[in-house]
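Quick heads-up: it's one chain on its own, the form predicted alone, in structure tokens.
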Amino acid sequence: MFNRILITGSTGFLGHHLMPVLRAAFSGAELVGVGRRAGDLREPGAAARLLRETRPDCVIHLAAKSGGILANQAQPADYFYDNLAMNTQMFHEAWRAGVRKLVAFMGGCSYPATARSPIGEDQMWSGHPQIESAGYSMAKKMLLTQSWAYRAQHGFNSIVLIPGNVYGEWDNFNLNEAHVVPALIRKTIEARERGDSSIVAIGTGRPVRDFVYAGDVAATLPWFIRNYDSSEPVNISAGGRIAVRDLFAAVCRATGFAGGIAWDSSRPDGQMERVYDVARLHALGLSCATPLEEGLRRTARWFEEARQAGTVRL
């Protein structure tokens, strides 16, 4: 189907999960995975140069600047510019290079802050994203417009997928940048080792989220690459719901931390409820079925091993 597949961001979080899946699913194709060392995709001409050098007929565009709520609040301009620059140029140059298909990803935080859970894809344009991550969220949201525009004018085949709150091995555990799952895993493991009686976490613990294991997201990609040819986005998540307070208890079971938690309510919660409608995903015959407790155990075990090996982002 495809002879050469270029994967940007292949050395990142989701890329680590995706590469073995692609090797198994597309054994007859050459996979070209590139990370940050391949060049700065924000720079003019970088995307065109990469495409000339690799000559792919399919591009999976994972490269992004991403981080947790604190990092987004501190650097909204960086999150906006970096993502907009990378995405806009990769789309445009992939079309110019004759790429047959481009797969891109955006975050569920691009949905409006007022979206009603479960959040269906039809709610995307009904309001502005939450302000805490609006720079990142709006830059990613432009993927949908670019996919539609290049399909309408040029017949360029691109798809945009919307993973939920993704967690798993190879995540970013830097506490200034991490999302809630890796942050809680790191904090509880380090507190357990120090013998602390409690940890401090940002927010109130009241927000409700829908978490999806990264391996499940990666497992859906071969189907989308082979079969989905529409600019209509698709949510990829578990469709479950859990309050962050209850997530803390689940993380404690995964990490063996027996202490408590102090919620720093002076710090932002973000959107209070974000659960995804996965009816469209299920209608395609796909699902993300790894139980949260199992995914957390895998992630916690990996973190401890990777920290020992010095291969985790701290």
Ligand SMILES: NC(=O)c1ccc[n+]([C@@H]2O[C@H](COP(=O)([O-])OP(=O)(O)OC[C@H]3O[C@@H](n4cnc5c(N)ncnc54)[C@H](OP(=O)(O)O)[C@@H]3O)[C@@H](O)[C@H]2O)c1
The other form holds:
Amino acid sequence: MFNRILITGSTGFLGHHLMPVLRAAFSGAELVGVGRRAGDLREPGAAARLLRETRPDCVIHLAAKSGGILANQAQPADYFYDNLAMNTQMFHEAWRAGVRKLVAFMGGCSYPATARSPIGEDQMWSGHPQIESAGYSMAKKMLLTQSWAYRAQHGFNSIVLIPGNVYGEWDNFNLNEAHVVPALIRKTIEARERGDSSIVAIGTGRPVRDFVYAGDVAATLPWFIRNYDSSEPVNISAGGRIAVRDLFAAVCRATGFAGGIAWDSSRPDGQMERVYDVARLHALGLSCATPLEEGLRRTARWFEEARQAGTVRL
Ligand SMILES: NC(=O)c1ccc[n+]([C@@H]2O[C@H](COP(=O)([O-])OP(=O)(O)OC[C@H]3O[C@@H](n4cnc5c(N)ncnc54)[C@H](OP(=O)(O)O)[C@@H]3O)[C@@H](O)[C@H]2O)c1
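Could you output the structure for the form predicted in complex with the named molecule, given that the previous block was the form predicted alone?
Up next: the whole complex, starting with the chain shown before.
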């Protein structure tokens, strides 16, 4: 079906989960995975050059500047510019190069701050996203407009997938950039090792979230690459519901930390409830079913091993 698949951002978190899945599913195709070293995709001409050099018929565009709420708050312009520049140029150049299909990824934070959970894809345009990460999420949201526009004018086949709050091995554990799961895993393991009686975490612990294991997200991709050809986005999440306070308890069970937690409520919570409607995903015959406790155990075990080996982002 596809002879050569280019995966931008293959050196990142989701890329590490996706590459083995693609290798198994597309054994007859050549896979070309690239990170930033192959070219800075923000730069004019970089996407065109990469496509000229690799000549793919399918592009999985993972490359992005992504990070947690603190990093987003500190650098909204960088999050906006980097993502808009990378996406706009990669999309445009993929169309010009005759690529037959492009798969792009948005974040669930692009949904309006006022979206009601469970958040279905039809709520995307009913308001402005939460302000803390609006630079990133508004830039990402333009993927939907670009997918529709290039399909309508040029017949260019692209799809936009919306993973929920993804966690798993290979995540970013740098506390200035990390999302809540890797941040809690790292803090509780380091506190356990130091013998601390508690950790400090951002926010109030009250927000409710829907976490999805990265391996489950990756496992859905072969189906989307082969079968889904619409610019209507699809949520890829577990559809579960857990308060961050309860997540802390689950993380403690995974990391063996027996201490407590102090919530720093002067720091932002983000949206109070963000749970995804996965009816569209299920109607396509797909689901993300790894239990949270199991996914947390795997991630915590990986963090400890990868830290020893020096292969984790700290
Ligand atoms: N993680 C989540 O919870 C989540 C949720 C929803 C959607 N997504 C989306 O899924 C995709 C993958 O996310 P991720 O968590 O795997 O991200 P990540 O771990 O931060 O990886 C980002 C990837 O993009 C590459 N990259 C960054 N800046 C670049 C640039 N200027 N030029 C070329 N390449 C660049 C990085 O290359 P280097 O390794 O060389 O730096 C890396 O391979 C992104 O589009 C993200 O928005 C993620």
